[in-house]
Structures are given as structure tokens and as C-alpha cells.
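Starting off, we have a lone chain in the form predicted on its own, written out as C-alpha cells.
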Amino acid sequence: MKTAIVTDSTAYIPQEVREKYNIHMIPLTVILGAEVYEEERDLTAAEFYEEIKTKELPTTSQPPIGKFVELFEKLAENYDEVISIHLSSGISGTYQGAISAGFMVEGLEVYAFDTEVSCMVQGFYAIEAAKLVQEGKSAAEIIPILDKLKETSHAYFMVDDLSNLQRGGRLSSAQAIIGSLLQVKPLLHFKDKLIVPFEKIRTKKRAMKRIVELLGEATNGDSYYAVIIHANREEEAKEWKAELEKEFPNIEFSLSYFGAVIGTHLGEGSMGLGWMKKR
């Protein structure tokens, strides 16, 4: 069985390491006034939190059934399955997306993996069936695999401004009232596949010490790959992730960041951390 690994643009995995593991990339839709980018193919991060400093909310929107079943219908001609990978459904309708698009698709059978988060995190299970790909294993045997890790990951963020997530209708009026004035910064997690507040914190840098203590709980002193994710903050997401090396030499860090798509939602300036357990 030859298997391919197609994720979402979500996932920000860097081009390079899509190639050097043969992951295929199907990008979401940003519409930014009357432009409308396929994300990490027409419009990058910076070049999204340039334009956002004077254009309104853009709005943003999953792959269309076609894109899906036009990739599929590539792949079919030289794969015999593939594992599709997404950003949580509880937010997008992109793994349904890529349910639907499976069954109308001939000679090819399409596994949907629903991460149940986002970012980066999203990334690290495309990386890692693409690494059991290349071990040899069959999807069959590689979704139970990625479930096992689901037990293994976790991904917090702190959200600097709460009025992007309000509009985009991905967190209640009600939450964002209060956190606007109490000032505070708080602490977010996807549960049950949706994103809530795990905790009410004061400033942002206590919220940041909070992720750390989580990680460190979670972490237990085996070994981990974490992810430090930045929304327009790459020099305070940088100095962050040389601190946390020091206190972590049991942990692979490595920077990401928000893209156009989760960047909407989240705004400039949220910082998040995601870890998942190597194998």
C-alpha cells in the first residue's frame, strides 16, 4: 500500500519539512476586503500582520469540497490511501471536508484525522505519519498510533487582545466582556475540540509562567517535542524558547507561529506553547 499525508495550512508546518517528508498541503481561505489568499501559498504571516494594520477583520473560511477531491484525484494516480490530517473540527469544517470529499473520490481510500487543535500541534501529527509512512506502516496501523499521541498533547495560548475571538464568533460575548474589563490575559486550551479558558490570569507574564508550570506537570522529565507559537513576536517568542531550553533538556523546542487563519481569530501579539510526547 503506497500512503500519502495531506494537513491543512493550519498546521504551519515550514515548506521545507513538508518536502522532506512528502506532505501535501491544502491551504484555507483568508478574505481580506475584497482580496481573497489561499493561505501559505498567496499571502505569508508577515505579510498578513502588515495588512491587518489597516484593513478590517478579515473573514476566513475552510478549503472548498473541490480543492479536497481535486488533490485526491491527483494522489489517486499514484497512491492507494491517504491520511488526511486537520485542524480541529470543533472550529473548522475542514475534516468534514475531507470526509466528504473521500467518498467521491474512486480508487482512493481517505482516512480523515481529526487533531482536535490547531497550529503547529496539527503539525507534529502530519510529521509523525509521515515518519510512520516512511517506517512502512499502513494507515490502519498509523491512526491508532496518532491517537495514542492525542493522550500526549496539549497546546495553551494567551490571547493579548479577546475582540478577535468575540467577532470571529469563536469564544462568547460574555467571556470576552469580562476579560476586556478585568484586563485580563487569559489562558486558552482546546477542549472537547473547542477553544475555552482554562484559566483567568492577570498579566501576560504570569500566564506565560502558568503555560511552563503546565508543561513542566505534563512533561514529568520525558522526552517531548514543544512547539512555541507567536503571533508577530518573533524576538519575545525567540528569547522565550532559549530560557525554556535551559529549563527543559529533556524537550526538543522548536518556533512557530499564528498564521493568517488562526491569526484572525487569535490577533496580533497571543504567544501560545504545544507539546506532544516523541515516540
Ligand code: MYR
Contents of the next structure:
Amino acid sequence: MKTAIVTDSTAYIPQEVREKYNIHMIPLTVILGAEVYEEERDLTAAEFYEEIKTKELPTTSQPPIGKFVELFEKLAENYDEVISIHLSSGISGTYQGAISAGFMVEGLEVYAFDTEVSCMVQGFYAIEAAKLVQEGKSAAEIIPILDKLKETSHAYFMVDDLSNLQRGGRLSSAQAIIGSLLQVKPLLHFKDKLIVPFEKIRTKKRAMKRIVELLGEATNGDSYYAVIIHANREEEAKEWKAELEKEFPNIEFSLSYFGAVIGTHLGEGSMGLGWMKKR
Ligand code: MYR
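Next, report the structure of the form predicted in complex with the ligand; the form predicted on its own has already been given.
Now the full complex is given, and it begins with the chain already shown.
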């Protein structure tokens, strides 16, 4: 049984890591002014944050179904099955797109996996799945392992300005709650596949402190992967990583970023921390 691993661009897995683990990537789209870009292919995160200084506010879109069909048909030439790992189905139609395309392609069994999150935490699932393929496991064996890992994984994040999330319709709360949150820096997270406020916190510094508390409680001295994710704030993220590495020797930290699609909805200056237990 030959198994391929696909994820979408919002995992923001660096190209060399994708190549190392043979992970195939399908890009989501950013519409900036009159231009349509496939993120991570023809628009890097750095270019995006530069562009939005002068352009109108961007919008985003899931991969066209035809692109999924094209990719799966190509994979069908060399593989029997594919695990297609995607950002939360509560915030994008990408996961559903993978399922629909799976019905249209012959000779390839498509297993779509909803990470119920996004960014490098989604990347953790894709990398673990790829390692399991290397260990000789099939999709039917890998999916339950990914489901189990879900119980150990979480992400919290904060934004400088909630209006991007509100405008893009990706903040799931009553308008009155959102109104009261606009004055503070709420800590956000995913619940039942949707983005919801976790706690109201007044400053970014306090929000970061609270995330660290939550990390400590969740990991409890066990071996975990964790990732610090930033929207064009690399230095700040590096400093935070160095502090966290001192405090949590059992956790393997990495650094990642909110690229163009997720950056459109969160805005520059956002920061997040996600984790997953090591197998
Ligand atoms: C689409 O147009 O289909 C993509 C929509 C993406 C919405 C992104 C909303 C923010 C996600 C934040 C993830 C934070 C993970 C740590």
C-alpha cells in the first residue's frame, strides 16, 4: 500500500521540511487588489506583509476543486491512497474540497483529516503522518493515531486588532460579545472547529503570560512539540522562544509564521503558541 500525505499551505511547513518528509502541498489563495496569488508559491509571507502596507484589505479563498482533482489525479499515478490534512473545517471549505475531489478521482482512496486548527499545529499532524508512512503504516492505521494526538494538542493566539477576524467572519461569537472584546486583547482558541474568545485579557504581555501558564498545565513535564507563531514579528517571537526553552526543557520548540491567508484574517502583529504531545 503506497500512501501519500497532502496538506494545505496554511500549515506553513517550510519547503525543505516538506521535501524531507515527502509532503505534498495545495495552496490557498489571497486576493490583493486586482491580483490573485497562491500563497507560499507566488506570494511569501514577507511579500504579503509588505504589500498590505499600501494595498486595499485582502480576501482569501480555499483551493479551487479543480486543483485538488489535478493533484489527486497526479498522485493516483504513484500511490494507492492519500491522507489530506487540512485547516479547521469550521473556518474554511478546504477540508470539504478535499472530500469532494476524492469522489471525483478514480484509483486513489482519499482520507481527509480535519485538524480543527491551522498553521504549524496542522503542520505537526502532517509531519507525524509522514513519519508514520515512513514507518510502514497505512492510512487506516494512521488516522486513529492522529485522532489520539488531537487530544494532546491545543493552540492559543492573540491579535492586535480584532476587526480583521470580525470582517472576515471568522470570529464565532455574538456581536455584543465581539463589541466588548474590541477594547481588550482577548486570548483566542479553537472550540468545536471555530474560533472563539478564551479569556478577556487587557494586554499582550498578560495574554502571553497566560498562554505560558496554559502550556505548563497541559504539558505537565511530558515531552511535547510546541511552536511559536508570529505575524511579521520574528524578533519578538525568537525572544519568547528563548525564554520558553529555559522554562520548559521537556518541550521541543520551533518558530513559525502566519502567512498570507491566515495573516489576512489575523492581521500583522498577531502571536500564537500551539503544542502537541510527542508519540
Ligand atoms: C479560506 O478563505 O478558506 C481561508 C480562511 C482562513 C481563516 C483563518 C482564520 C484565522 C485562523 C487562525 C489560526 C491560528 C492557529 C494557531
